[in-house]
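To begin, one chain is listed below as structure tokens, in the form predicted alone.
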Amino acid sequence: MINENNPGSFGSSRGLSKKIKKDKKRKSSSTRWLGRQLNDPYVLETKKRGYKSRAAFKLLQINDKYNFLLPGLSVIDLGCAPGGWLQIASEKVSSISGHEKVLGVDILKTEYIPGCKSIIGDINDKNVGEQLIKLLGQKPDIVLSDMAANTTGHRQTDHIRTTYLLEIALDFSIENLNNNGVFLAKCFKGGTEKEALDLIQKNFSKVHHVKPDASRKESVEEYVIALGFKGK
């Protein structure tokens, strides 16, 4: 059930207890994943609302808490596919006079989303970053990154690879954000992220760690939101 006062949150999810029949052709890990999907209220509500991914609720919930996606602000979403965060950002900041103020980039194609533009590219390529700024026509007020490396099953390896993506997103933000801008990115706990977090503390006025309700409890995933970019 949706909490109408907080559209990113849910009430009770009782009644979601579908059991998945075992299939000899399907791995047990696949069966567990399928069970989670079928019993996840966020997956069900994602389909109902027409969001591109359940990750849209993570951004909704973080924004409910920090209220940083405001009308008229410009946003760049790094690793935007399939587009769930683009949808929420566009809803909140809204386009002005037909000029898209929400841009996304990913190595995968993102289907068109009203009020947004997206390009295919690797943000680790400096030319791609320059292309984003040129398309936006200004420095962004907000940089988002829900990037995470494909998991290997080895926690420390996955942590290091995702921390690398955090560092790439942070470098882009420090290079391009407007003064007093906002940076929000996925951050896995594990130890190697300390250097990146120290750099965030140095360059922003306020830094918070947040784990939205839409992040699964068993996941090491959390987010770091940095407010008040101090400028280069």
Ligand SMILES: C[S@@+](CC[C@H](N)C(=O)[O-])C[C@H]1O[C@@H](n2cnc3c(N)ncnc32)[C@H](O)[C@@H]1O
Given for the second form:
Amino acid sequence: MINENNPGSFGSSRGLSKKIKKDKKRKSSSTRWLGRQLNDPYVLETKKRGYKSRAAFKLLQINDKYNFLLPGLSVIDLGCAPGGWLQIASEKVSSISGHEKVLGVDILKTEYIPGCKSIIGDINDKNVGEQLIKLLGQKPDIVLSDMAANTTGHRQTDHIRTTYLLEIALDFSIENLNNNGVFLAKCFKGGTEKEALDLIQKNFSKVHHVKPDASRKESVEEYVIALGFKGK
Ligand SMILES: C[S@@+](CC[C@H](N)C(=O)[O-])C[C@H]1O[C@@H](n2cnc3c(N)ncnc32)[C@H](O)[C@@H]1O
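Next, report the structure of the form predicted together with this ligand; the form predicted alone has already been given.
Shown next: the complete complex, the earlier chain at its head.
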């Protein structure tokens, strides 16, 4: 059941735990994954609401708290596939003008999402950044980045690779955001993110760290939301 005031939360079915039978043909890590999926209320609710990803709830919950996705604002979403964040962003910023101001990029293809445009590209490539600004036709008010590198299972390697993506997203934001703009990005805790966080503190008026309920407790993932970009 959707809570109208907090669309990111809902009457949950937590507590109804489904047991997965062991299967000799399945690796135990796959059994654990299957167990998590079947017992995860967000997975069920994602299907019910027709979201492209479970991650949609993370953005919904962060927005419930900071209310920054407002009608008429323009958004660039870095690492947008399969498109859950695009769906939420477009729902929240859409205005009567109907002008599409939500644009995403990913190295993978993103299926069409009403109210959004997306391109295939690697944000490491400077031309891709320029292409995004050209396509949007203006500087963005909000830059989102849920980018994550493929995990290797080696904690420190994963941390370094995801921190690098945070740095790229931050550089793109400092280069392109509108004054007073917002930057929201995934951040893996682990040490090397300090330099990026210092740079965020320097360039924005308010910075918060947030771990939405939809982000798995066991994950080192959290998000940093920076409000009030001071300008280039
Ligand atoms: C966690 S997923 C994003 C999920 C998305 N927020 C949603 O709600 O559907 C992370 C994405 O970052 C993308 N990504 C990783 N490195 C990238 C890069 N250098 N440029 C563009 N996208 C990248 C991955 O392909 C992946 O689709």
